[in-house]
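Take a look at this single chain, the form predicted alone, given in structure tokens.
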Amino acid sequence: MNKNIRVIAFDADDTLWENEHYFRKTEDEFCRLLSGFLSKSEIQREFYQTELVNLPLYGYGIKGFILSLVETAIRITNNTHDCRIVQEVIALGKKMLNEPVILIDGVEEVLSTLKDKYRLIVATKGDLLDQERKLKKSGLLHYFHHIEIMTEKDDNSYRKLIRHLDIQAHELLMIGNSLKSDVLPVLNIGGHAIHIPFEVTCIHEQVKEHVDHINFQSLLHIREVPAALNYLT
């Protein structure tokens, strides 16, 4: 046990359970649906541009993702097709919302090891209803003292979180798969962060920045977390 750490916060998507695969699979199906209009790379480019503009409006999550797909489909087809394509895109979204929650290997074992030594919380972002649904389906809720679903994970969001938890920044450890959302802002405010990369990273979460910080560690697997706690200052 590391006595300097009081709270360990876990990201949810692609840290506790698989998530990004479902988005990429749906994107592939969307590209096949519109393959008669543009190439796959052109469709993806159109979609990413649309999604980037819409993120401040819709936030992160399946619903905003599907709305951006619908908008992209309408633009690519020049609004000349019937409602079939829109209906198929909506069906893709409903399918995503009903996908099973598949835990990352070793997650429950690690949570069980840590739960009596630290206050464990979830600190994630996305659509409130969707994240609550996945948490419930995951079977992990009983491990956590608090669930924080943020609109954005930036410096100010983490400052608000530590005030709510009544701790100092250096008493927080954040664990996640995104350098942009789970690591850099936590380090900025004086907290600790562990990065565990997932095999697929959302394009909006990708950063090329090299992290060299005394409060930072990068691990290959979540199973390494309990041992890594011994090396945090």
Given for the second form:
Number of protein chains: 2
Amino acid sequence: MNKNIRVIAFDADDTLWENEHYFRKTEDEFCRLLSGFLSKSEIQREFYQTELVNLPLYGYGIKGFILSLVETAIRITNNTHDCRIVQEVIALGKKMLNEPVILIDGVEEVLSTLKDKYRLIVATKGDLLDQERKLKKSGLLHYFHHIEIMTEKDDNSYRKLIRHLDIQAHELLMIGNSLKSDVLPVLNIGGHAIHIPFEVTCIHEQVKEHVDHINFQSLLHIREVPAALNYLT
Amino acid sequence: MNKNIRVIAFDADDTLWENEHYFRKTEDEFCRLLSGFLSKSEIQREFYQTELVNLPLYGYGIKGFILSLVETAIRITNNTHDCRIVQEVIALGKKMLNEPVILIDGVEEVLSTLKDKYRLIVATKGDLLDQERKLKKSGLLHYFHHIEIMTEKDDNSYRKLIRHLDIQAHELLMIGNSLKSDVLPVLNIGGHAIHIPFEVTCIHEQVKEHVDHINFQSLLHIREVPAALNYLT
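Condition change, the form predicted alone to the form predicted together with another copy of the chain:
To see the whole picture, the full complex is given below, headed by that same chain.
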């Protein structure tokens, strides 16, 4: 890895703090609400279909997720039910928006170690308000130069990112839990990437997608980042 | 106005393109949907209360607006009605997200005139996905260096903006239709601002809020911007 890295960009959800399990928890509660109508797997299938259709329109984030849950609930109950289920889905959404932020173990020490040597930013999909709220709740705000919210994390979005950071691609290191969003597009444009799978199960999944690139490293835990960087300079 | 301006930031909604009237149109349709329950003014009052409570949680943008409409509909129908109204509200939201972008007259000529002399950006509240979609639909995307989505447009947000644009405050000119969001905080931090009220009625409202500042100009139309800038250099 190149020692000329100037900016380290961190993915947020499931890299700095836990996220995905809040979505799954809400989905479980949603299935319970509708358990009188369909089985859990049928409800999930209905929901995924709705979400897939709506994603280009709503994007990522809790509000679009909730709107898709509402739409699914109305379809499953076939308009025969009263609106109490919708009301409960709206309440589930507000609960999600108010959930505490649980940091991934070791994140704060890592940021503290890196903050004087690199410009640190957050580069994430999702909703700006949600992510800013999480960043404030996390107590990590002061480590970051700014938050970059991206509608998609593809080659072009990363090109735009380095352009407006006024750096060269090889001066960027992206750290995240998704090969597709945080690693491959960054390598494509000439940047550096570190992959840290979120859960042990993910590691097994990810082994199948073997990435072999001079600008790439895979770590088991975010705590290993400073050592991985020191090793190079 | 200072001739060292390097970055011109444009507000988007109701500065580059029409926006507010889509919200009002949807609100009107919403009131029609619920006209069997309450009068229009009562429905509006119920909705504004809901929106006010939800704004810190949902932020600006169409998705939060729709979630608040859904919540209001359920409260007004008192759960006695079936979910068809909610379904129609969801459809109103999708319609809003798919509305065409109607440019304010003259915008393209102005951007074309300014683009080689200044770094142009969009600085807007709202939802990143919505704003990017509108920017793509507008055909204006290629004029802008990047889009800055801000959760609030206050002094601190503009300080963050100039910090990550790597410019001094006096090198920023902000152009927008809101004194509160686009003008006053920018002047507060030492930047320049041009106010262009969106509608004639707004002009009358704004006369009451008289701004007198060496870094400030008020124009009647965006077409006057290049002349206002030339005048200085």
